[in-house]
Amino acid sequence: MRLRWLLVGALVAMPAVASAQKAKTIDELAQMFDSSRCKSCHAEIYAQWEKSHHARPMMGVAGGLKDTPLAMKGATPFSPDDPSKATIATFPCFKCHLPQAVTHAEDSVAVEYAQALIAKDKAKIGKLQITCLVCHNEKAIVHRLSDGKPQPGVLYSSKEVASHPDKVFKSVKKSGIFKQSLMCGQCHGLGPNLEFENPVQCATLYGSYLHAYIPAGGTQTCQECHMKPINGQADHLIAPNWDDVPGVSKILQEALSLDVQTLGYEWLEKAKTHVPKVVVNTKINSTAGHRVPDG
């Protein structure tokens, strides 16, 4: 009895990614892509991790909770006349904010949320995140016609590992999109979301990318802008953090330049009348690799 126990605790302590069975909580859904004990091994990108706003997606800058008004009524097209009738397709947002929860939750998942963010419990909002599992499993294939769905018990990276040290992910398989910027496009996307009943304007990083910045002759993706390597590793930070102001200003004043000239003079309305004046020309040069600002 006390083996049968310790399996079943074993099997409750491992993510769920490949089952076929759906989160009925917010709580299952955060355990089905806990990556709490990558940490023991990659210390220091988790650290970096944990400041970047990839662990807290359903939050707005400074712990907002952006999502509100899609659980209150008649404050958007997709808000519920009650939180209890919210469901999945009520958040849209969940397309790129929480994408697990588009495939491996149950409605009953977006009720809690919807109510969660009606009583303001950011510590249960604060569960949902962007884990290791979102982009090194879930998201690292595209061309699933072709390549197939990421597999079970299988990380993906940049590099092929043939033993990790995991219960579930024993081995780690090369991605051809990890150094790609088609890896970030996927949430930071094109523009127009147009596929809702609803069309819902967000990110367009990546099409500014693609359409402005690489026309215009930009060579460098996304990873080598956002996640430049330290000690040898990507940062997991992924800049900017919105809520470090000064780290913020320190990037934007790098990626835009402002020229200002101006012309003072007096105007001669007519005799003995002369008025101040000042032409003002201001030009603002960007080397983003997209439109600033933008999400």
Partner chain sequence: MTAKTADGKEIGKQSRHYHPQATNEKSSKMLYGAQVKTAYLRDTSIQPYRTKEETFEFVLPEGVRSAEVTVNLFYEISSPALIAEIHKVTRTVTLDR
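Switch from the form predicted alone to the form predicted together with the partner chain and print that structure.
A lone chain is what you will see next.
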């Protein structure tokens, strides 16, 4: 018992991510990927992230707890007969909304999550986040055969930092994809996910980027539009924040233009019969790097 306490204590105190041990509870998983220490040196970035959907990936837009049907018997093909029967596999959304659950959580986390959904326990569900460590470690390397898996105690970013003043993550290595759309494309969707027992189709944005934006001559990356630097550092709000309606309007106004032409005239439908008519012609142009809407 004492040994078990010590092991959990070490896990809680010093999350390094690439642990072979899996979390058994939501609290353990949250602690394993806890990034609150980052705040002390990266306060501005942390504050941006806190307002982002990455900080509340399981909450849904406007706190709608989007996964609730997955915990309700019969509501989806994945739904278990009872929340206590939930597994990591019955929550396919974890693939992107909580990727660390797929690699670092026992099925008991899924049971706890399902029960929290039914209980509308937003405080507990809110602990499940796509933290700094998810992108800067867990998802930082895509070419794992050639580049190896992310190492414990190492952060990855767009540039190398030889000495990183943290008690666990003591260095920052350069990831070759951090400034590329591929980084975001890991989760922001190519199309239907056919690897599950039943197909799942959520975001298809990266597919749109590759197959519509690039062929149309687009050259910008996701990061160039959605992480424009503020004070020299990438904006980790990664707009839009769908809960900030004026902010959503602003980013859409930047991407979409609307031209309206109107005409009033009397149409000669047939001899001696003029029909008073109004014609409205509209043109919408988009410079977005993907279809609108997508996600």
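Residue numbers count along the first chain shown, from 1. Heads up, when I say rigid core I mean the largest set of C-alphas that superpose within 1.5 Å between the two forms. Not measured: the values here are computed from a predicted model.
V260: CA moves 2 Å or more between the two forms after rigid-core fitting.
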